[in-house]
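Shown next as structure tokens: one chain only, the form predicted alone.
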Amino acid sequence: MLDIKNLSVRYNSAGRVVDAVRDVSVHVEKGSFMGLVGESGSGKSTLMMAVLGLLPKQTEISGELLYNGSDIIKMSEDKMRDLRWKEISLVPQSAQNSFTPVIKIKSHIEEVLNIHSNKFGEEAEKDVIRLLGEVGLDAGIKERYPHELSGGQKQRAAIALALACSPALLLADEPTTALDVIVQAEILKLLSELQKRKDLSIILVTHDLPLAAMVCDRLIVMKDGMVAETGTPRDIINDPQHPHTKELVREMFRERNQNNG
């Protein structure tokens, strides 16, 4: 489905050069749930923006980003607009970033359906209700404004919005940030259920190794713009190879011991 081959991304800003991604190769299979784990500045969000074709214009990018055999890097903006939402969709780092405060939830989802699926009126409204139901929200949520929702409800609505056009690949960029532990678990459970029910491919971007290990079938650990290690959650946790991965695992067990103590 998605083959990232020897991808490098370099930012040029005010005379400062930053190599955000360096020679990264990743394969994402259809129906897989992959965790992209790394600290801030490791390059994981840049990698996701590259997949969406949303890097700043002055950015230098090399390598290949093959989605079903077509190179995203070489696509025109018109072709990328067709790809976004319909094939690849994003749940952004903060659910609030998905919504305009003065517009109801219904209108946000209907706008995506209007533009990208050519659905209007009653047909669009039915889809809004269906999508909200799929993420565990009551139909009445559609008439609310974003600020009237709890953090968990807002995150579920953001996932519904991302699923509006039935994409095949969902990019979830730190989807549990700022949520309490119980709500985090609920959102992860929801993503896992949706992945199985819809045969979705999901890339979960997170700094939290134990969180990714809970739901993902494969992990990629990034450090300083490069892939440090890949493997199943069991392999990564039981037998980490890279020094950075070993430190992440040690920190995971330290926190677990403190919580149990």
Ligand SMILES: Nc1ncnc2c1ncn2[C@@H]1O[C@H](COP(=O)(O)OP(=O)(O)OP(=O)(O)O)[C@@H](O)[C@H]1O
Contents of the next structure:
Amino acid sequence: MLDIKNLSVRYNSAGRVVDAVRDVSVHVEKGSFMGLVGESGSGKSTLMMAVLGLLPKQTEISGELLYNGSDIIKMSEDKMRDLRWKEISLVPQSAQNSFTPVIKIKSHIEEVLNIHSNKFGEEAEKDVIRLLGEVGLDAGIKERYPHELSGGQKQRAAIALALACSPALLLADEPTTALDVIVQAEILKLLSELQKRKDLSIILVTHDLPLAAMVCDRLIVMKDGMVAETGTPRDIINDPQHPHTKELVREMFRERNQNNG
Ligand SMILES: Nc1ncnc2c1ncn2[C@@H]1O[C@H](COP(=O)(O)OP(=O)(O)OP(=O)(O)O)[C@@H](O)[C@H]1O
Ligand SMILES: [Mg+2]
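How about the form predicted in complex with the ligand, since we already have the form predicted alone?
Next comes the full complex, and the chain you just saw is listed first.
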């Protein structure tokens, strides 16, 4: 479904050059739940923005980003617009803060349905209720303003928004950051259920290795813009190869022991 080959991304802003992604190759199979793990600044969000064709203009990008065989890097903006929301959709980092405060939840979702699925009026409203249901929210939430939702509810609403046009691939950038551990687990469970129920492919972006290991069937560990390691959670936790992954796994067991002690 998604084949990233030797991708490099270099930001060029205000005379500063940053090699945010360096020679990254990743293969995402249809129906998989992939975890993209790495510390802050390792290039996770940059990689996701590249997949969506949303990098700033002056950015240098090389390599291939094949989505069902077509290279996203070479795609026209029109073609890309067809792909976003309907094929590949993003739950952005800090999604909870990305809702406009004075706009009701339903209007946020309806706007996406209007623009990208050409659905209006009753048809759109029906979809809003269905989408809220799919993420475990009551229909009544649609009449609320963003500040009237808890953090976990807002995150669910952000997922509903991303699902509005029935994408095949969902990119979820740190969807559980800033939530308490119980709500984190609920959001992960939701993503996992959605992945199975809708035959959705998901890339979960997180700095939290244990969290990704809980739900993902494959992990990619990034460090300094490069792929340090890929494998199943079991392989990576039982037998990490890269020094950085070894450190992450040690850290994971240290925390676990502290919590148990
Ligand atoms: N628009 C931009 N212009 C210039 N540099 C950028 C831009 N966006 C990100 N960077 C730089 O690229 C590198 C990778 O950033 P990125 O946001 O992809 O990391 P990340 O892994 O998502 O980090 P975090 O976990 O903190 O979200 C960092 O050095 C960052 O400062
Ligand atoms: Mg990020």
